[in-house]
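To begin, one chain is listed below as C-alpha cells, in the form predicted on its own.
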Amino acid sequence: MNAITFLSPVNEQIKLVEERMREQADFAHADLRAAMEHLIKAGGKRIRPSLGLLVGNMLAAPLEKLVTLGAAVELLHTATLVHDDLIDGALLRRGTPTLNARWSPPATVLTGDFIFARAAKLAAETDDLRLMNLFADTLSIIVNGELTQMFSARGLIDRDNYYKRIYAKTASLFEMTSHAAAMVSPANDEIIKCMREFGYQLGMAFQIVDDILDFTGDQTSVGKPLGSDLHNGLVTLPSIYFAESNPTDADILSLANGGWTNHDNMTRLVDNIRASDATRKAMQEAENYIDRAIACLGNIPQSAERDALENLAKYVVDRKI
C-alpha cells in the first residue's frame, strides 16, 4: 500500500499543519528555531495529523480546528521522540541525526520541553475543554508508560505488560487523534466512539509492526541495529511468541535475570527469533487489529476520506520501514 493513497485527500492540509508547527518557534531563540526546522524536515509521513484530518474532514469538522489539532498532535509526538532519543542514546532516526547527536543533553531536554509547551498551547487554541483534557490525559499516559518501561519492564516476558506498554507508547496518541477530530465535528456520540476505537486499533497495530520491523526491517531504513529492543531488555511481541514456543530456551530463561545485558546471547536470540515463525504470528495479530479498525468504518457513508482511512489501515501492516 503506497502512502500516497491515503495522503492524497489531505496533502495540501498537511502543509498547513507544518506551517502551524513552524509558527510555534517564530519568537524563540535562533538555535531553538533551527532545531524545530531540523525536526520538522526530519519528520515522517505525518500519519497522526493525516489521521485527524481524514477523520475530521469525513465528519465535516471545521478545517481550522483540524489544522490546529494536527499541529498539536504532531508536536506532542515530536517532543516525545526528542526525549526518547536522548533517553535511549539514539544518534539516528529515519537515517537522520537526532537532536541529541548535535546538542548537549540539557539543550535537548529543554527543546523537548519547549515543544511540549507549544503543543499544549495549540490544544488550548481549539477552545474545546474536552479536547484539552483529552490532550493532557494522553500526555500523562505516554510519560507514565515510559517510566513504567524504564523501571519495571526490562527482561519481562508478559503479554499484558506488553499491550499496556504499546498502548501508552503509541496507541494512546492514535486514539486521541481520531477521537479529538471526531469530537470537534457535528458527529453523534456513537460515531465519536467508533472513531476513538478506530484510532486505538490502528495504533496497536502500528506499534506491533514497528516491533516486527525491529527484527526484520532493513537496518539502514529502520535507523538502528536490528533487535535493538531486545538488546535493551525490552521484550516485544515477536519475542513473546518465541518464548511461548520455546519456554526452555536458555537465552529466553536468562532474560528474567538480566540476561539481556549479554550482547552475544541476545544476538543469538535475535537470530533465532528471526529464523522462527514468531514474526509471522505477530504480524497476524497486527492484521487482526487492522481488521477491527476497518470494521469501525462499517457504518460510515462512502467518501474519499473513508476510503483513505481504510487505505491508511492497510498501509500500517504493509509498510517495510
Given for the second form:
Number of protein chains: 2
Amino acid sequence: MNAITFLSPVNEQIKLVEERMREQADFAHADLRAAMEHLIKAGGKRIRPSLGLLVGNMLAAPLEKLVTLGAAVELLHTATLVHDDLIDGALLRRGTPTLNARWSPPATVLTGDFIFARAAKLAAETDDLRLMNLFADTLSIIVNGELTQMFSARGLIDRDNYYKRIYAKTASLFEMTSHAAAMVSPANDEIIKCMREFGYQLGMAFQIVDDILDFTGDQTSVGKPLGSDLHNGLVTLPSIYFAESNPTDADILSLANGGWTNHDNMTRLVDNIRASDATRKAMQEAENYIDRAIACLGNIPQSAERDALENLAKYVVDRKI
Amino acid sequence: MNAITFLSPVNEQIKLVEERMREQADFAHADLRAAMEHLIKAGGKRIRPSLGLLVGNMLAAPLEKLVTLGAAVELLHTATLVHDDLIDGALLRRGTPTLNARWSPPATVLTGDFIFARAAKLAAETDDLRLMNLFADTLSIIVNGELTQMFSARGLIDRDNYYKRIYAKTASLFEMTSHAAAMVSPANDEIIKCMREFGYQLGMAFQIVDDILDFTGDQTSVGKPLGSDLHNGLVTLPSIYFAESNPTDADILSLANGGWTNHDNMTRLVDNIRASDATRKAMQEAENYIDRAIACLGNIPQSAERDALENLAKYVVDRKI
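Would you mind generating the form predicted together with a further copy of the same chain now that we have the form predicted on its own?
Following is the full complex, with the preceding chain placed first.
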C-alpha cells in the first residue's frame, strides 16, 4: 500500500486543486505570489483535499465545488503550518525550507494571514452557508487547540487531554473536509452524518500514527529526531501507554516536574518506550479508529470510489511517513 | 462635534456588539478569554460597527444582523491590530498595553488567528453569502496591502501608491461595512451602491485625517511622537503636498535614498511640513471626500438616522484623535 494506490483516482483533480490554490495569489504582490508558489511546491501528499475529492466523487458531488473545497481546506492547513513553523522556529518542513527560514517574522505572519483570508474566500465561493460555518468553526477549534496546548503545562500525562488535542490539531479538519464534501453532494442526511464520522475516525487515526512515527519512524523521512515530541515535553499516546504499564518508572514520574527538559533521561525514556509494547498498543488503537472509519462506509453501495476511500483509510495506518 | 454626538443613537446597540464580540471566546481557553476581554476593554470608538449600525438602522435592516456584522467587522479590525502591533513591536495602543507587551510572540500570533477565525464565523452567521464573500475579499485586500507596504521601498513618494495604500488599510473595511449593512436591509440596489460609496469616501477621509494628525495632533491623544510616519519612512498625504510645492527641498530629495533614517533631518522636515500649507491642503482633500460621502445620502429620505450618519461624516474631519 502506498500513496499512489489511493491517490491515483484523484491525481488529475488534485492538479485542479493546486491550480485553484495558486490563483488565490494572482492579484497579490509579486513576493506574495512567489511565497504561495513555494508553499504549493513544498506541499505534502494533499491527503485532506484527496479525502474531500474521494468522498465527493463517491457521492456524485459537483467537481467544481469539490475543487473549491479542497483548495480551501488545503490553504487553511497551509496557513496554520506557516504560523506554526514560525512559532516553533522550524527551518525545514518535508525537507524544504520553511517560509520563516527565508522571510522575516512580520512577513511570515502576514503571509499566513493572507492565506487564511484566501481560504475563507474559497469557502465562501462554495456558495454554501453551512459549509462556511463549518469552515470558520474548524479554524477556531484548530487555533484554540494550539493555544490551549501552548498554555498547558508540558510533560503532564492525561489521556482525555490527548484525545482533545489531536481532535483539535488534526481530526477536526479531516472531519470537516469529509463532512463538507458530503454536504455539497446530493446524499441524504444519514450518509452525510456517516461521512462526517468517517473523517473524524480517519483524522484521529492519522494523528495517532504521526505520534507513533515520532518514536518508530525512519528519521530521514519523518524529518525530525526520534522522540522529538517527548524532548519537547509533548506526551503522546505511546508515552501514555508506557506510563500506564510502568507507573513507577522514574523518567515517567519526572515528567510532571519538568523532567522532559533532561535530554539524557528523555533519550533513555524514548528507548524504553520503543523497546516496550507501547507503540504496538497505540497502533492497535489507530487500527480501531480505521476499522470504525471503514464501518462508516458500510451502507454505501460498492464502487471504485468507495474502494479508493477504503484504501486511503488503510494507508493511514500503513504509511511510513 | 464630538464622538458622543454621532454615537448616542447607537450607544445601546454598541453594547450588544461588544457582548457578541465577548461571546466569541466563551468556549475558548481561559487565557484566551482574558485576552479577548482585555482587547475589548482597550477598544477605541467603535467607529466601524457604529457606521454599520447607523447605515443599517437608517435602511431598516434587522438589528440582529447588524450586531453580528458589527462584531465581525470590529473583530476583523482587532485581529489585524493584534498582528500589526506584534509586527511593529508596539507596546501601547490608545494608552493601553498591547497584547504583545504582555504575551509571547507565539501566543500573540495565535490569538490574532483565533480572532480572525471568530470574525469569519460571525460573518458566516449573518447567513448572507454575498456578505461572506465581501468579508473574505476585504480581509485579503487589507493583508495584501500590508504586505505590499512591507515589501515596498520606504520613503518613496507616489500619490497613486498612497491612495491604494489607504484604501487597503482603512477605506476597504469602511466600504465593506457600509455596503454590507445596506445589503442586509430591504434597500434597493441603487441605495446599496450609494452606501458602499459612502463607506468608501468616509474611509478614505478617515485615513487622510489620521495621517494629518500624525503631524498636527496632540501628542498625548495621538499616542505616538509627532511625525512618526515620516521617521518610519512612511510618506503620507501632507508630505506629498509638501514635496509637490518644494520639489528641490534637500530632505524631500533625500527620502528616496533612505534619508528618512536620519532623525535630525526628518525632525526638520516634519517642522517644515507643519509650518507649510501642506496639512491644510490635505485636510481640504479629506473634506472633499466627506462632501462626496454626504452627497451619497442625497437620495435617502431625511431621518434622525440619516442626520446621525451625516454627523459621523463631519466628525471624521473634525476629530482631534
